[in-house]
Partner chain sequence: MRDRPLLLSVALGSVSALLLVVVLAPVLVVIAGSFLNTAFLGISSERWVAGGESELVTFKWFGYVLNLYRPQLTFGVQLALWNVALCLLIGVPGGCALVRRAFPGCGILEDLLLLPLSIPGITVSIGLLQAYSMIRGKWGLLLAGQLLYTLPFMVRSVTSTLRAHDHAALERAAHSLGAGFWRTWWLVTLPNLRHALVVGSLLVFAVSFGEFNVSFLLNTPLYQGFPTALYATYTTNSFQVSSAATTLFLLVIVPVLLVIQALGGRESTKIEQGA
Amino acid sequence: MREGLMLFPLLFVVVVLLLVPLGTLGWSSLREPGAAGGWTWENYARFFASASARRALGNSLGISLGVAVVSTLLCLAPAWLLAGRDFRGKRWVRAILTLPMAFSGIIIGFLTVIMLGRIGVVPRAFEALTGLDWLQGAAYGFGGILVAYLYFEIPRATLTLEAALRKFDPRWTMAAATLGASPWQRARLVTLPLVLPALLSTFAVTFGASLGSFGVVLVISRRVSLTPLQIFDEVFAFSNFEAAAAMSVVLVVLGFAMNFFLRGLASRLLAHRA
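For the form predicted alone, pop in the coordinates of just this one chain.
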C-alpha cells in the first residue's frame, strides 16, 4: 500500500503528461482534415508522398545522427577527465557546461546568428584578416545548424557520460598494464568495451534531443528544411493539425525506436560483461 502511494505521483505524471497527450496525438494523426470522425491513413500517405516532407525528414535524421556522433566523440575526453580526476576549478567547469542547456533554442539560434550570420563576428573577423567573406551567412545552412546543435549537445553528452564513467573501475586498465598491454591495447581491449554501453546511451540521448529540437531551426533555418519546422508551419500557417500530428508521430516513433534499440544493445552488453 505504501509503495503504491509512493508511485502514485510518477504514475499520474506518466498518464497525464505522456500517455494521454501521445494518445491524443495519435488519434489526431488518423483523422481526415475537417472531417467529423473516422479513421484514415491519408495524413501519413501524404507525408511520405511529399518530396519536401521526405527531404525535411532526411535532413532531420542526418543532422541528428551527425550531432549525436560528433557530440559523443568530443565529449569522451572531458567526461573522462571530470569523472576520474580532481582538479582546481572542476565545479566551475561543470557549472559552465550546464549553462548552454539552460538556454532556450531561440537564444542559441540568435547566438549562432551573431557569430555566423551575414555580418556575424566570425565572418567579419575573417574578412578583416584575409579580405575574404568566408563563412558569411553560414548560420543559415547545415553548418550553422550543426554548430548550434553541438553548442548544447556536447555539454549534455559530457555530463551524461561523466555520470556513467564514474562507475568505471580503473583497476581493469591497471591490471592490463601489468600484463604488458600497450596503451592502445588497453584502450581497445579493456576501456572501450567497458564504456561502450555508456557511449551508446549518450548517443541515444543526444540523438533524441536533436531530432525534436525546434527553437534553433526556427531562428536560423533559411536554406534547410527540417521536420520540426514543417510541423510548426502546418499548425500556425495552415491550421492543419492532423498533418502536423502525423509528422509528430513519425518523429516520436523514430526517436523511440533509436533509443529503444541503443539502450537495449547497451543492456545486452552490460549483461554479457557481467
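Complement to the form predicted alone: the form predicted in complex with the partner chain:
Only one chain is given; partner chains and other molecules are left out.
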C-alpha cells in the first residue's frame, strides 16, 4: 500500500505527461486537418511525397549516422585511457570532455561559427600561417555541421564507452599473449569481440541524440534542413499539427528501429561469443 503511494506520482508523470501526449501524437498523425476530419494516411503520404521533407530526413539520418561513427571511434581513445590507466590529471580530462554535456545545440552552433565561420578563429589562423583561405566559412558546410555535432557527442560517447570498457580486463589480452597470440591476433580475436557491444551501444546513444537535435543547424544555417526543424515550421509557420505529428512519429519510429537493430546485433554478437 505504501509502495503504491510512493509509486503513484511516478506513474502519473509517465501516463499523463508521456503516454497521453505520445498517444495524441499518433492519433492526430492519422487525422485529416480540421476539426471535422476523418481518418487518413494522407499526412504520411504527403510527408514521403515531399522532396524537401525527404531531403531533410536524409540530412537528419546522414548527419546522425556519420557523427555516430566518427564520435564512437574517436572517443574510444580517451575512454580507453580513462577506463584502463591511471595518470595525473585524469579527473580534469574527464571534466573537460564532459563539459559539452549541458550545452544545448544552439551554444555549440555559436561556438562553431566563432571557430570555423567566415571570420572564425581557425580559418584566420590558417590563412595567417599558410596564406590559403580554404577553411573560410567551413562552419556553414557539411563538414562544419559534422564537427559541431561531434562536439556534443564527445561527452556522451566518452562516458558510455568508459563505463563499458571498465569491465574489460586487460589480463585477457595478456593471457592471449602468453598463449602466443600476435598483437594483431589479440586485437582481432580478444579485444574486438569484447569491445564491440560497447561500440554498438555507444553508436546507438550518439545516433539517437543527434537525430532529435536541431539547435546546431538552427544557429549555423537554415539552408540545411532537418526533420526536427521542419516539424517546428509545420507548427509555427503553418499551424499544421497533423503533418507535424506524422513527421514526429516517423522520427521516433526511425530512432527506435535503429535502437532495436543495434541491440539485436549486440546480443547476437554476445551469443556468438558464448
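Positions refer to the first chain, counted from 1. Everything numeric here is computed off the predicted structure, so don't read it as measured data. What we label the rigid core is the largest C-alpha set whose atoms superpose within 1.5 Å from one form to the other.
Once the rigid core is overlaid between these two forms, Arg124 counts among the residues whose Cα shifts by 2 Å or more. Core-superposed comparison between these two forms: the CA of Val13 exceeds or equals a 2 Å shift.
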